Amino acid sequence: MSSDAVDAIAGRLREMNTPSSEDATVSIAEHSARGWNLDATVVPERLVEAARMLDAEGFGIDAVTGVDWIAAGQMEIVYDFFHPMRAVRAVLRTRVPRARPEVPTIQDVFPGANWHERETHDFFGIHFVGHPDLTPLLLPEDADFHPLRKDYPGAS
């Protein structure tokens, strides 16, 4: 993928952020020997649109995880993407209030996100709105806890 193509994708991701989204950023790192890394933070309302744009560009989903920013009162959801034909990786990040950790599912865009979102729900308690089945994937069926949240008993 050329630097112009990566710049075009970054520009479209920048357009998805609003002036009021203080945490919204888009950065590009060139790794000449290994390709490009594109790292973008988008507002939750534009997450599905950003995922659709990466899908249209030929990216595949690699992973979804969460980060508990307890001091900031936020949860971050991190989506890792790869391009199977070009040396470029992309990361989409979005943050939601810790008290109401909800984002729209992207499993309609990337069906492979289904299990990643279930796992992220298990461990961080993030609710993926529109997901067809957020029953525990790795935790016991009756689990009502999220062990990777920083306020989980025993978490450091």
Second form
Amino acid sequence: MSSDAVDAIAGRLREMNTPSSEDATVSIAEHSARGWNLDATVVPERLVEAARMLDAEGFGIDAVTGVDWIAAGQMEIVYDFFHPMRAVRAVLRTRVPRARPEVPTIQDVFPGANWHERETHDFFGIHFVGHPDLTPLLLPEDADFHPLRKDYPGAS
Amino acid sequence: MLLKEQITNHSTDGHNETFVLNLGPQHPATHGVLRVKMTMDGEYITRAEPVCGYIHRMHEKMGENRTWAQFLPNTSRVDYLSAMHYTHAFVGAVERACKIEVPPRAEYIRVVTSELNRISSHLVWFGAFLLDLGGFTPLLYAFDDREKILDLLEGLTGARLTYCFYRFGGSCNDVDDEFITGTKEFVSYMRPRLKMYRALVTDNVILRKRLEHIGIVDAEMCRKYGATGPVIRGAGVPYDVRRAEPYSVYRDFDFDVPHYHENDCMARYLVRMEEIEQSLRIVEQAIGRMPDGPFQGKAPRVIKPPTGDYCYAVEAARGRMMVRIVSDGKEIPYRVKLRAPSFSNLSLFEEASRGMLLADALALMGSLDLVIPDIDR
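Could you output the structure for the form predicted together with the partner chain, given that the previous block was the form predicted alone?
After this comes the whole thing, all chains and molecules, with the earlier chain placed first.
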């Protein structure tokens, strides 16, 4: 993908964030330095729209995961995308309060996100609103704990 | 198409009795401990729901309570058939974060060992896949050939499967003459063997009837589910991380990315068989042009990557393997995410197997080349 095309996607992601919160940012990175070309933080309400836009651009779902920023009282949800036809990688991020970790599901856009979101729910207890089945995927079927939360025993 | 019509007719004629068939978690065709809950209409599948997690080990939590170097051996236990690639992705991510330079000789050693590992992994798939389809003999041939690779890598690394050979900034050991001669011999030995495989297996009419037009997975489904590796290349997309996001020294080598447009089990079969040939090509070039110099570069004694997150992806035997690390500048990772190809490749099974005959669905499952610890992590 040409750098113009990446710029164009970045521009549309920037527009999505207006009126934006102060941590909504879009940046273009050197692939060799970070492992992606485009890194966008969007507000949770615009997440599905952003995923839909990347879908229309031909991106494929790579992974969905979380990061527990316990000191900031936030959960970060990270969506990775690869492009099967062009050498470009995009990252979408969003942050939600740790006390009420809820984001809309993108499994209607990318059915492959279904399992990734279930796994993220297992590990972090992040609730993907609209997800059809958030029963544990990798953890035992009666698991009511979320081991990758930083306050779960075993963390450093 | 025919199958879908048949199943619709069958289930609307007033006798739509379905039953649940439990496949696994201890079934030979599931290669490990995968369970599939199948709702069957006669011999046709109306819904096949994979049930994962039987060998979940929470590698990602282990990443958060040990140092960066201590986590390295974990990565080789995720997909034990493709260990070189997984350790490569992890050391690559840390090298990218810490800006550690890897000397050229080390990169060449990595390419040679990674490609040998790809061949041995594909040989296991070949044997096991044919076994799923009811052919026992190819397994013996494949394991015989694979043994030669395991011996070579054992001589070099000390391990037969779970290699932990790469280090931040290089590799654990230098290649010796014995390894170089042995690898050259293996390349010239393997090429005629592949011809023999073609005559024995690939051109076999029974195999073709079992695989052609069976298990359709198209490019759009791969993209929507994130399926990569031989699955997406069997759907006509020449997507290969070695080309899309060139890492290590893969830019230095001539090799093709085999891809087929048929979208069926046979296409995925042919992709893997040709990939063995391409890996032999890369090994030959890398051994022939192996630069002199150190096999280990300068790396800090205590690894403390700068704050931030970094990704590193490699083309593992089953597709795109990516490590995402988040560092808060400490000796212990803040977060390690392992993006495993088998996980995404299996996630499309429910949709792809709908309306298939059970026996064909097992062929589809085999053609995805699943490694269960890779899914469960």
